[in-house]
Structures are given as structure tokens and as C-alpha cells.
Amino acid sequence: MDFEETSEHQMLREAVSSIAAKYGHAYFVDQARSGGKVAELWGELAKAGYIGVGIPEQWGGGGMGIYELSIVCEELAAQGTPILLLVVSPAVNATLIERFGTDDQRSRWLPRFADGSMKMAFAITEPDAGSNSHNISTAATKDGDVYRLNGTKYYISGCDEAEAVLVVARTGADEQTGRGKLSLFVVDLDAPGVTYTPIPVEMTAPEKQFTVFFDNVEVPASRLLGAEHEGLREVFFGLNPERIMTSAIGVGIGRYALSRASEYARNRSVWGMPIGSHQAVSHPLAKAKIELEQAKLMLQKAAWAYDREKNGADGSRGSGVDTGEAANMAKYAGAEAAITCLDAAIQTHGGNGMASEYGLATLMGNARLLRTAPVSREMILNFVAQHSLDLPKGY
């Protein structure tokens, strides 16, 4: 057991942090409020190879893993520039394509994920399904050499900057339970019959949220990812990386907030001494720091466990560490730490905590979202109760 990161990891952190610092939170906010995108930051990261750091070398990537991609996510957020599409595109979608794609699909998309030229959205959530994926109603019906896709997805990130979306759709139903049999499809966002409209949300982020409509969209059978009807089982291999990356964003936001708060508490003097010398100010920040370090340990364990399972010599999924448990716990801890750190930082600044120039309140929507998406805190508690504590299922 070694808690010290390798020199390679340290260099990766320093390099990503250096790039992100050139842009900073003010750039992030300006792009979000103007309707712009963080294209310059994304482009510089891509050119340096950091977008594709976790993609195998044979497909043009860095040949590393989810641990290294989590470093990229964390360091970006720690500079006040959390990028949601970094979670969805190279973490979720590239992972699924690498694992379940054909050679043609891998060669078509993975090199473009690796060089950052490909952004792909992910669509599973529906208005009437929520956390119950068995109730997905968006349907893909086989019609010769194509599927006909019909339905609605919502809260889909980044449709206005992605060129395709990985859609989870119903392709059948279990005869005994009636539960949907699901499949995965890569669908071009400019395909005839695909439309999307923005969902106004109170969050400062360049990536917008959309409702996506599929009206008799013709999807070639070659765009089916993995086996027909096996989409629910397959998609879970992408959800653990999603939870790990979300945790990394939470940890990064927490680091950003505490850095700002500590600097302010050291330099802001009232009653003839820095406010950081008062326990009413220092203790909430110290408590937040402890929670943040606990979350980071869980993040690192989850990323390590995922990469250890994935790279097992025999190809098995049995490393002795439950990646699902670790990934869910990391996501829970990262979200809670982000909120705790940001709230303490805002309180430390007093009225200035709500001032735009201090760059804190603009991240509250981002931090609060982490508690709800991509999986809610309550569903994580359900998972832990059932799988870690062997308690009966109540739904």
C-alpha cells in the first residue's frame, strides 16, 4: 500500500493545472454566461493528449486509465473550470465503445475521442423513467437493416456541441416481468428526425441541458453498440467511470473553494487580526478540509479499483475490490465534500461570498447538481444498504 502518487501522476497534475490556470474561473463564467463554450481550453488539453489520456495507445490515446482521467477532471475543477463533457464523452462513451464496440466502431470513434475532436453526448434519462431504467420508453424497432428510433430523452448535456449521442433505447420486453430489454445506439445529432430544445437551469456552466426528441429516426444496424437487448448490463460498465469522474469534479471544486477561503481568511483583518485566527471561521474550514481528504481517498480507491479490474491479466472482473461499491461511495463523498467546502468558503467571505468577483457562488449550482446527478444521493444509499449491508430491497 502506497499513498504517494507516482512522479508521472504528479507531472500530469501539474501540467493540467497549469493549462487550466491560464483560463481560470473567470473565463469559465464568461463563456457560460455568453452562451460560449470552453473550446480553447478543450483544444489545448486535447493537443497535449489529456482528453484521451485513458484511451488505449492502439487507438491514439495515452494508454493510461480512469485514475489518470480523474486527475484531469479534478485539476480542471480545482482551477474553477469543471467540464461536464469530459465526464460524458471520454469517460462514459469511450469506455463503452472500447469494451463493446466492433473493430470498425473502435477505429471510427476512439481515435477521435483520443485527440479531442469527437464529443458525444449520452442519453438515458427520460421524463417518466427517472432512476428506473426498466421503464425507458424510447424504442428502437428493427426494420430490415435499420432501426426506427422514437421517444424523448431529457437533461442531456452538451447536445449543441456534440456531433452524436449514445442512446439507451428499448428493443423488446421480458415476457415474464414486462421490463424493457435495452440496447445502445450511436445516433448522429444532425440525423433527420432528431431535434433538441434547451432546458433553462440555474447553473453556471458552458454545457447546456436539453430535451432530445427522436421522431422515426433511421439508425443503421451498424450503429448498434454491443449485443441487442443487453444494453442495461452493458451500460453499467460506463456508469462506474461516470461516478468516479463526478467525484473528481466534486473534489476539485472543494479544493478550489478551500483555496479561495483560506487565502481570504489569512488576509482579511477585522478587530486587528486575520479572521482566520477565529475558531468560528477556522473550524468550519478545517472540518471541510477533513471531509474533502476523506472524499479524495475514496475517489482514488474507486479509480484504482476500476483500473485494476479492467486490466486484469485473465480479463476477469474479480480483483477482490467491489468497483461498484467504491464508485458509488466516491460519488457520494465527492458531492457532499464539494457542497460543504463551497458553503464554508462562501460563509468565510461574508457578503463577499455572493459577489461575482470572488468566484464562489457561481459554482454552487455545479456543486449542488453533483448530489443529484448522474445518480442521486438516495439511490447510492439504496445501493450501499442492499449490496454492502445485505439489507432487503424496498423498491
The other form holds:
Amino acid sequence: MDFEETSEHQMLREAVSSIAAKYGHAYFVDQARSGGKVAELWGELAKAGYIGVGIPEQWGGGGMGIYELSIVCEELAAQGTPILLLVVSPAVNATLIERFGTDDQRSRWLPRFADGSMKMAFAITEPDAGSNSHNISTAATKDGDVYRLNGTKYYISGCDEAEAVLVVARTGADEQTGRGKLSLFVVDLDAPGVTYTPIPVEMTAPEKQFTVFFDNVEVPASRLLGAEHEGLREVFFGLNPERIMTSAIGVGIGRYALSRASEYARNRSVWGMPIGSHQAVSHPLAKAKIELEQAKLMLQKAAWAYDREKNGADGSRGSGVDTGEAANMAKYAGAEAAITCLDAAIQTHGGNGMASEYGLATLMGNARLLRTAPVSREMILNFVAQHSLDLPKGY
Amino acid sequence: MTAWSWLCRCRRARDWRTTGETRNDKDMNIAVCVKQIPDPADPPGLDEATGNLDRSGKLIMDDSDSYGVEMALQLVEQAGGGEVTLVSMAPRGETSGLRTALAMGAAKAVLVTDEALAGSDALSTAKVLARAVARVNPDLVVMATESTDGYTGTTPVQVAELMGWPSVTFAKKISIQEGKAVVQRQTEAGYDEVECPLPAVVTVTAGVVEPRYPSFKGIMAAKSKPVDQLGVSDLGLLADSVGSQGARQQVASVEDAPVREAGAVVVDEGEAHQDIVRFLEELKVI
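Could you drop in the structure for the form predicted together with its partner chain? We only have the form predicted alone so far.
Following is the full complex, with the preceding chain placed first.
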């Protein structure tokens, strides 16, 4: 049993943190508000190999796992520069392609995930399906050598900066239950028939949200990822990385907020002493710190278990930890810690908490989103109730 | 070609033969002295008895040294061959600061670690570094102008003197031309361009280059790079010639820095600019 990270992990944290610090929260906000992207920051991270830490070495990546990618994600957020696309592009999508892709698909995309030259969006959510993936109505119909894709996805992040989107679509239905049989497709965003329009959201982030329309889009059969009709089972392999990375963003935002707040509380003096010496100020921060450390432990445990389990498939032993449970709990805890820490930090700052200059309220949308997406707090509670506590299913 | 540089070339030529290494004439082998210091973000206390800095906590690479590491790596890249070797003296076999520079691209390190070195002054440090540098047998030694914890700024020139090599201080740019170091040396007015034969010791001013971030592959490779750990006797030094026993310099007393006097607050009621002008005139700056 050992809770200490390796010196490589520490160096990775330091390196990512110093690159992110060079840009900082003000850069992040400027880009988000002006409709810009964090291309320079992404490019610098990619060049040093940090975007591709989790891609196998044979495809040009760092050969490590989700633990290392979650470090990158957490450290970026801890400097006030969270990058949402890290969750979908190198985590969810690269995981699915590595696991289910053909050799041709892997050699086509994994090297570009590894060097960060390609971003890929991920589209599962639909206006009428919500969290019930069985109801997905976007349909891919086989037509000779191609599939024809029709339907609508929404709340898809980063379509304007991604090259392609991994789409979960219905390719058939179970004759008995009527539930959709799903398949995964990699669709170019500039393919004829693909259009997307931004959904205005109250979140300061360079990644924008989109509704994506597929109007009779011709998708070559070579773009089917994995087995036809097996998409639902397959997509679950991408969900644990997604939860772990979301947790990392939450933990990073929490660290960012508490670091700002404790510095302010040490230095701001109103009644002749620093405000941090008043328990009304210090206790909420201390409580937030405890919740943050709990979330971080859960994040580390989940990432560690995921990597052990993944490597277990290659012959070494698994961790004996339920990865799905740990990843769900980490996501829950990370999101809640982000909200608690940010709220405490804003309160510590008094009126300044809302001032743009202090760089806290700008993250309210980002932190709050984590409670809802990519899977809501309630769906996690359902999972824990049924899966961990063996309670009856209510839906 | 000066007699000196000719001699240096001969010496190096002889070394290649005796060590059996295959070295190309154009290779640049550079030693960078790297100090591992207590984290300035979490400053340690002073030992009350000796006035020395408490080095018992975690040590990191002095930020001032990252510029020298970067410059050395660039020179090796430009030469198209050779390598950067780190030379460091630190307690308890500390290597965490060296790993940072190894991750940036240095090939290996020599670390001198010995209890006898506790309480070393600048000259003792220079003796140790000079002996360690001699084992590396470099074409060039790069050091920071001064360390962030000690600030004496004397160690590099002492190393050069002990080696019998020329030293050039305050470099903002180094290039190697026809076997010589051509250095832009910062001055108050601008810079001087100085040439000297190799091998030489050059000190690099902080901030003159942008140190690279270690790549992920660099980080993963750092652990397996060799760190040659040596004690005082390995260097042929007597224990009482270094450390607190050999120190010719002692900390006489340590006092708190004087508290900065409170500034004057000028409340602007439409006349404040006059007060500012008066203040600047008193300083004789306008």
C-alpha cells in the first residue's frame, strides 16, 4: 500500500502546471469570451507529449494510462485553464478506437491523438433520449457499402475545433424489447450533410456546445467502429475514462479556487487581522479542503484501478477494485468538491468574489456543469444505489 | 591558434585516446553545475548555531540553473554531437533536482554527496565542483551567475581558477566558433563580445533563454539516466579541507532585514500631482 506518486508523476505535474501557469486563467477567459480557442496552450502540451500520455507507445504516445492523463487534466484546471476536450478526445474516443478499432483505424487516428494534431468530438446525447441511451433515434441505415446517417445530437462539445465526431447511432432494434441496437461511427464534421449550430450556454469556456444535424450523411463502412449493433456495450468502455477525467477537472478547479481563497484570506486584513483568522472564513475553506482531498483520493483510486484493469487484459492481475463504481464515485466527488471549493472561495472574497479580476466567478458555470454532465449526479446515485447497495431499480 | 588553446586541444586529444571513447572533433561536451536548493516558495529556516541554511527538507533544482541547462543543450544540438553532464553537490544523495534537468535532456550526472561537506563555504564548494568537473573532462563548463539560496556569486570563478581555465561571467549568449567560446557578456550599457579558448567556465545570467519544458518522454527517460555518486575521498580531497572544517568563511551573525518604512499616503484632492512631482524632485530623478 502506497499513497505516494512516483517522481515521474511529480515531474509531470510540475511541467504541465508550469506550462498552464504561463497562460493562466486570464488567457483562458479572454479566449473563451472572444470566441478564441486555447490553441497555443494545447499546441505546447501536445508538442511535449502530454496530450498523448495515455496512447500506447506503438502509436507514438507516452504509453502510460488514464492516471497520467488525469494528472494533465487536473493540473490544467488547477491553473484556471481547464480543457474539456481532453475528456472526450484523448480519453473517451482514443480509448474506444484503441479497444475496438481495426488496425487501419488505429494507425489512422491514434498517432494523431498521440501528437495532439487531431481533436475528435463525441456525440451520444439527443434531445429526446437524455440519459436513456436505448432511446437513441439517430439512425444509420446500411445502403450498399455505406451507411446513411440521419438524426440530431445536442450538447456536443467542440464541434468547431474538432475534425471528426464519434457518433452513437441506432442500426437496428431488438425484436422483442424494441430497444435500439446501437453502433459507433467516426464521422467527419465537414462531410456533406453534417451541420452544427452553437447552443448558447452560461459557461466561460473556449469549447462551445453544439446541436449537430445529420442529414442523410454518407458514412463509409470503414468508419464503423467495432461491431455493428454492439455500440452500447462498447461505449461503456469509454465511460469510465470520461468519469475519471471529469473528476480530474473538478479536483483541479477545487484546488485552483482554494489556492486563491487561502491566499486572499491570509493577506486580506479588515479588523486589524487577516480575515482567515476568523473561523467563519477559515472553517468553510477547511471543510472544502477536506472534501477536495477526499475527491482527489477517489480520483486517484479510480484512475489507478482503471489502468490496472486495462493492463489486466494483457495478462497481469487486476486491482480487485470495482473500476466502474470507483469512477462513478470519483466523478460525483470531483464535481461536488469543485462546487463546494469554488463557492467557499467566492464567499471568502466578499464582493470581490464576483469581480472578473479575481478569476473565480468565471468558473461557476464550469464547476456547476460537472454536477450535470457528462452524467448527472442523480444517475450516479442510481448506479451506486443499485450496483453498490443492491437496491431495486426504479426506472 | 593560441598556444593555450592548442595545448587544450592536445590535452583533449590525448584523453580521447586514453579513454578509448569515440569522439568527433565537432562534439561539444558540456558540464553544467546544478545546485539543488530548498524550495524558495517554502523557505526553510537557518540553523541558529551555525547560521547556515537548513537543507534537511526536499531540495529542488535552483531555477537559476535552468538557463544554463537550456543553453548547454542548445550548444550541443548546434554542434550536432556531444552531451550535457550535470555536476552537483548535495546532501543525502539528493537527485530530485537533477532529474528535472535530466528530463530536459541532459545525458548524465555526477553527484558529490558526503556528510563531510556540511557547512561548506563557497571555496570548499568550488574545490569539490572543480574535481568533479575534471572527471567529466568537458569542453565547456556552464554555471549560473549566482545561486538563489547563497547568492555569493563567487563559486564559478573559483572553479575556473582551480581548473586553470579562463572564465567569462554574465553571459547572455554563447556560441562556439572555431574551437573558441564567443560570449556576449552583459554590461550596464549593453554587452561586450568576449572570446576565450576552450575549455572555459562561462556563467549564464538568469532569464536570457527560455528553458524548455521536459517532454513526457524526457520525464520517463530521466530515471534511467546514470547518476554517478561520489564521496569526498573519491575526488582525492581530504575531509578536513572541505565542509565546516575546511571553511575559511563563517557566518558571524544573522539579523532580520530592516523593516521597510511605511510610505506616505497622498490623498488626491485635485493637487496630488504636485506632491508626486515634489517627491520625484527630492529623489533627484526629475
